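Below, in C-alpha cells: the form predicted on its own, a single chain.
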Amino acid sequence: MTLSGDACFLLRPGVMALLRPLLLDVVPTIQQTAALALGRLANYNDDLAEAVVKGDILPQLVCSLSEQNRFYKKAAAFVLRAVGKHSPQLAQAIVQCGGLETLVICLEDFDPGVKEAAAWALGYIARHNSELSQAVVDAGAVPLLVLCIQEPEIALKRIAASTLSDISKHSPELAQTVVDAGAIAHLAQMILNPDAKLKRQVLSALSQIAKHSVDLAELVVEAEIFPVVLTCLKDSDEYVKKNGATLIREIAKHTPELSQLIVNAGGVAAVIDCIGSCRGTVRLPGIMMLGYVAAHSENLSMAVIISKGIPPLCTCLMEENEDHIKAAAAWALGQVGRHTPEHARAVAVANVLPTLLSMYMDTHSSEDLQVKTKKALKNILQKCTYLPALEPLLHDAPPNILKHIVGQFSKVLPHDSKARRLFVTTGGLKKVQEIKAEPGSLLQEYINTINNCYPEEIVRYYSPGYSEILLERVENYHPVL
C-alpha cells in the first residue's frame, strides 16, 4: 500500500514523539483522541504500525490501559489491535510489553465495548501462529472469552467467537484448551441465532475445533449440532452457507462412522442442494465434503450416488471458472467412482469422462487441476466396465490414460459376445489396431488380449495398411481366362 502525503509526513523522525505526550495529557478527551489517532495510523499499514512500536508508545498505552476510563480503554485496545494485525513480529511486540495481560483484564471490564475491543485485539494477535495463540491462552483469555459469548450483546458475541476460532485453528492442543473451557456447548446453542454475522463466527469456531482430530470432531457432534446445522446450508447469507458446509466437511473427513452419522441426519442431501443453489467458492467445502464421504466406503459412496450427488458435481466441473474448484469437483467424482464397477458406471453415464480428459490435456489447466483430473480418470477407469462411456476416449487419450481404457476392454470383451460385436461396428477394434504400443508393455498385452477375442482375419482386416495389401493383391491378381 502506498502512503499518502500526510502519512509519509507522520513517518518522519520525531512525529511519533510529539504524539506520545498527548497520551498523558490531563484532559481525558485529548488522551482518547491521541490514542484513536495512533490507532488509525497503525491500522493504515505496517510501516506506520512499526513507527508506533519504535516510538516506544506501546508500554505507555499498556501501562495506562487499566487505569483510564472506558473511552480511553477502547481507543488503546484499538491501537494494540491495529499494530498486532500486520505481522507476527508486530504482534510479538505487544506480547513483550505486557499487552496480553492488560487486554485480558479488559475482558472483565463492566463495559461491553471495552470487552469487545480487547477480544478483537487478542484475536488479531492469536491468528498469526500457534506461538502467539499459545501466549493468548497463557494470559488466561480463553475462559473469559467463553463468558463473553454468553453476554447479551451481539457484537461482543461475534468478536469473542471469532477470537476463539483464531485460537483454535493452529493445533489440536489449542483447540482442546477452548473445548476444556466449555466453549462447544455455548457455540452450538448459537447456530440458530438470527444474526448472520454471529452464525458465521460460531460455525467457523466449531469448524476450527472439529478439524484437528476424531475426538474433537466427536465432541462437536455430541453438542447435538445435527440436524440443526443443516438449516445453515439454506441461509440467505453466503458465508453462513459456506461455513456451515465447512463444519460438516471437517467432521465428515475423519471416519466412516462420522460420515454415516451425517448421512443419517440428511446431511448429504442438504449439501447437494446447497451446491446446486450457489456459485463460486461457496460451493467448495460442500464439494469436498461429498468427496470425503464417498472416499470412506462403498456404502457411503453409494449414498452420494443415490442422493443424486453426481450431476451437481459434474455441473461444478463444467461451470466453474476457478481451477481449484474444478480440481475439487474432479477429485470428488474420482472418490465416488473408485469403488466398484457399479460406482464407476454411475459416474461414467453422466458423460463426465471426456470433460475430465480434456481438462487433463488442456495446457491452460493448472498443475493441480491436471493432477486431480488424471487421478480421477485413473480411479474411475480402473473400475469402469461400461464400455459405451469408454469408447469415445480411445480416440483422444494419451498413452498413460489409454492403457487404463484398453485394459478395461481387455477385461470385458472376452466374456461378452454382444460387446465384442459392438466394438467392431463402432470402430473400436480398428482404433485399437492403430495404437502404437511398446512391445512387451502392459498396453501391448491388453491389445493382444482384445485381438485374441476375434478371428485372425477380422483383426487383419482392421489393421492399418491392410486395405493397401488387398489392393496390391488385386493388382497382382491374374484372372484365369
Second form
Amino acid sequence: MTLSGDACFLLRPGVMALLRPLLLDVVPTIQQTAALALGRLANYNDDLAEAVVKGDILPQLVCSLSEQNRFYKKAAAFVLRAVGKHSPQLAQAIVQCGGLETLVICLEDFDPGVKEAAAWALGYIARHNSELSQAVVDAGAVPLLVLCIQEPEIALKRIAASTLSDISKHSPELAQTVVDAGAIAHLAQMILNPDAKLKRQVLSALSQIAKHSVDLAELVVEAEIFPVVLTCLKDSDEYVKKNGATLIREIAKHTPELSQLIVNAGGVAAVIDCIGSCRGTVRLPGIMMLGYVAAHSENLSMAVIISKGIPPLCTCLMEENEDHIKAAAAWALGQVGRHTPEHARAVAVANVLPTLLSMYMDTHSSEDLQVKTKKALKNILQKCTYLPALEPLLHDAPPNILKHIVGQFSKVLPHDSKARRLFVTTGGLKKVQEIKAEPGSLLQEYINTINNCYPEEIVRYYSPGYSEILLERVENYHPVL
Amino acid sequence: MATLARLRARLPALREECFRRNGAVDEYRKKEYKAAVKIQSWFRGCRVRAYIRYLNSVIIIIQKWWRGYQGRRYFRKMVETAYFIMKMNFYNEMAVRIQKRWRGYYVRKYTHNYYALKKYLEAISVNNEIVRKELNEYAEMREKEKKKKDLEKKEKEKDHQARKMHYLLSTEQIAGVYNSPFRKSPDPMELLLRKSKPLSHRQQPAKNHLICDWSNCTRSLTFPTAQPLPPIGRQKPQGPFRDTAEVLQQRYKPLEPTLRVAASINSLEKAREEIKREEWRNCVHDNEFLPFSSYHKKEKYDPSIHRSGRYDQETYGIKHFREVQPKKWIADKDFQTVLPSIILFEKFGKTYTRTGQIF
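Output the form predicted in complex with the partner chain next; the form predicted on its own has already been displayed.
What follows is the entire complex, opening with the chain shown before.
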C-alpha cells in the first residue's frame, strides 16, 4: 500500500470503521493485513493516528495481542508504535488501554521479530516525556529489554538499546532504574560490535545514562569503556562518531576527576582528531567536551592546549556555517584561555582574537553567538599579556571590549621598557590618545596609567590636535630681531 | 518705811519706767535678734567655709597622690603593652617569613610542582601520541578490512558473472567475443572464462524434510532413483512422429504401481500389530476396564494391606510418623537448618517481570 495524498481520501469514508471488523475476521491473514493497514495509516500522520484512537481500535488490538500468532502480534505492535510516535497524548491513549502490559508480555515472546516490534513500540511511547517513560518502567519493561540486548539478533539489540536510551534520557531516577537492571555491562560490551547502527544506539544509551549525575557517570566509567570508546571516534559512520563524542562529553562535564581520567586515557587527543576529521553537527559534542574539560581546572586546560586542541577549535570557528557551532567553539576557546596568562597566550598566538571580535561585531550573527564571543573575549583578554596579539584589537574594538585591552596594556607597560618602545612605534599610543573616555571612568584611569609611563612630550605629541597647537605657536611667535 | 513709802511713791514711776523700758526693749528685740542671727550666721558660715577649705585642700592632696599613682600605673602598663605589641609584631613578622618560606616550599614541592606538572603534561602529550597512533592504526585496519571485503565481493561478483557468461568462451574453431583474433593476446575476461566452471542449472530449493510430515506420506519410502539421462540430441527423425519430448516423457515416466502391487504381502498383519501396539501405548493402567455388570458380584472384596491387619488398625502414618526418643535429645530447640536459600524464590516479586507470578 502506498500512501500519499490519498490517505486523507481514505479517511473520509471512514476506513477505520471498515478495517475494524476485519480485525475480527476468521482468516488470520486478513486479520494481520488489516492490522498492517491500520499501522500504515496511523504511521502516515497524526490525524490518522488519532482516528485510530477514536475508532476504539486500540483496546481490541491490545486484547488480541496476547492471544494471536506471532505475525499478528508483530502487526499489532506496529500499529501501537505508529500511533504512539506522533504525540504524548496518543501515547497516553495507548497507556490507558493497557497496551504497555501486553507489549511487555510480547517482550517475553520466543520470536525475535515480535520482541523487536514490542521494544520498538515501547521506545516510541517512552520517548515523549518522563511520565510515559515512568509508565513503561512501571510495566516492568526494563529487565526484559536488558535481556533483549543479550539476544543474538542485531536488529533486536539495536531497538532494545534505543529503547533503553529513550527511557533513561528523561530523569536520573529512570536512568537509575535502567542501571539497576544491569544494562551498563551489556551495553559496554557491545561498543566493539562491528555493526555501526548498533554502536550508535549503544553509545547513545550510555550517554543518556551518564548525563544525569556524577554517580551514574562513574558507573558508566567503571564498565571500563575507556580506551574502547575512543575507537568509535575513528569510525567511518558519522553518527557513531557523534554519539561517541557525546558520551565522552557527558562523562567529562561532571567533575574534574572524571575529566582527568579521560585526559589520562588520551580521550582529549582522540576528540581533537575527531573534530579535525569531520564537519557540521558531528563536531559539536567534541567541541563542547573540550570546553568542559578546559573549564574544570588550569591543568586540564593546559592538557587541552598541549594536545594541540586550539588549531582545530579555530578552524571550527572559521569554517562552520551554523551559528550554534561557532558559539560552542567560541565558548570552548574562552574556557581554555581564561585560567592564566600562559593559557591566554596560547589562545592569542593562534590569532583567534580578531576572529572572535569580528563575530562579536557582526550584526548577522545570532544573539547567543554574540554573548558567547563577548564572554570568551572578556575571559581571554583579562588574562592575556601577549601584547602583539592585543595590538591589532585596539583599532577596531568597541568600548566595552577596549576597556579590557587597555587595562592589560596599563598592567604590562609600566614594567616592560621594550614593550613601551614597541607600543609607541606601532602606533598604539596614538590610538590610546584618540580614545574618548569619560573622565573618572575605569577606561580613563587605564589611559592615565599608560600616559604616566611616558614622558609628557611624547604623550602630547601623539594627542590629537597637537599640530594645530604647534602651528598656532609658530604664528604667535615674535622673532627677536 | 520711809524708803518703802518712797519706793511706793516711786512705784508708779517705776512701773511706768519698767513699762517704758520693756516697751523699748520690745521695740529693739526683733532688730537685735536679726542682728544676732546675722552675726551668728556669718560666723558659722566662716567657720564652715574654713572647714570646707581645709577639707578641699586635704582632698586635693589625696587626689593628687592617687592620680599620680594611677597615672604612673597606667603608663607603666601602656609601656608594657606597647613593648608587647612591638614584640608580637616582630614575632609575627618572623613567623610570616618562616611560613612564607615553608608554604612556598610545600606548594612548589607538592601541589604546584612545576616539574611534576611539566612531566605530567609531557606524559600526556606522549600518551596522546600513542593514542593517536593506535587509533590511526585501528582506523587503517578497519579501512583495510573494508577494502578487502569490497574487493572480495567484487571478485566474487566477477567470478559469478564469468560463470554466467561461460558460453562466451571461445572454442578451438571459433573465437569468442573476448578473444578477438585481431589482438595479440586474449582479453582477461577470456582467461577468467577459461578458468571458471559454467554455472549449473539452478537447483530447486529442496523441500524441507523436517517440516514434511511423515504421517501423511502416502508413498512408500524408496531410494531416489537417478533420473535416466535424456539422450543427446539427435537429428530430428523424419516422418509424422509424435513430439520427442512427449515420447520421452512417456518413455521415462516414473512407475505407478497399483495399490495391490505397492502394498506389502503381510500388510494386514502389520496393521493389526500396529493397532495392538497403539492400544498398549495408550492405555492408562494395566487392569482392564471391565464393563459394569453383575460380573463383580461374584468377586470377593479385597481390602488394602493397612486395613486388613489381623489385630488392629495401625496408627503409623496416621498418629505417629517416626520413632521419637525425647530422652536422647540434647537441646529443646530444633537444629538450625543450613540449607542455602533458593535464589529464584528470593527474587520473586522484587523484579519487574511478571513471569512465574500467579494471577
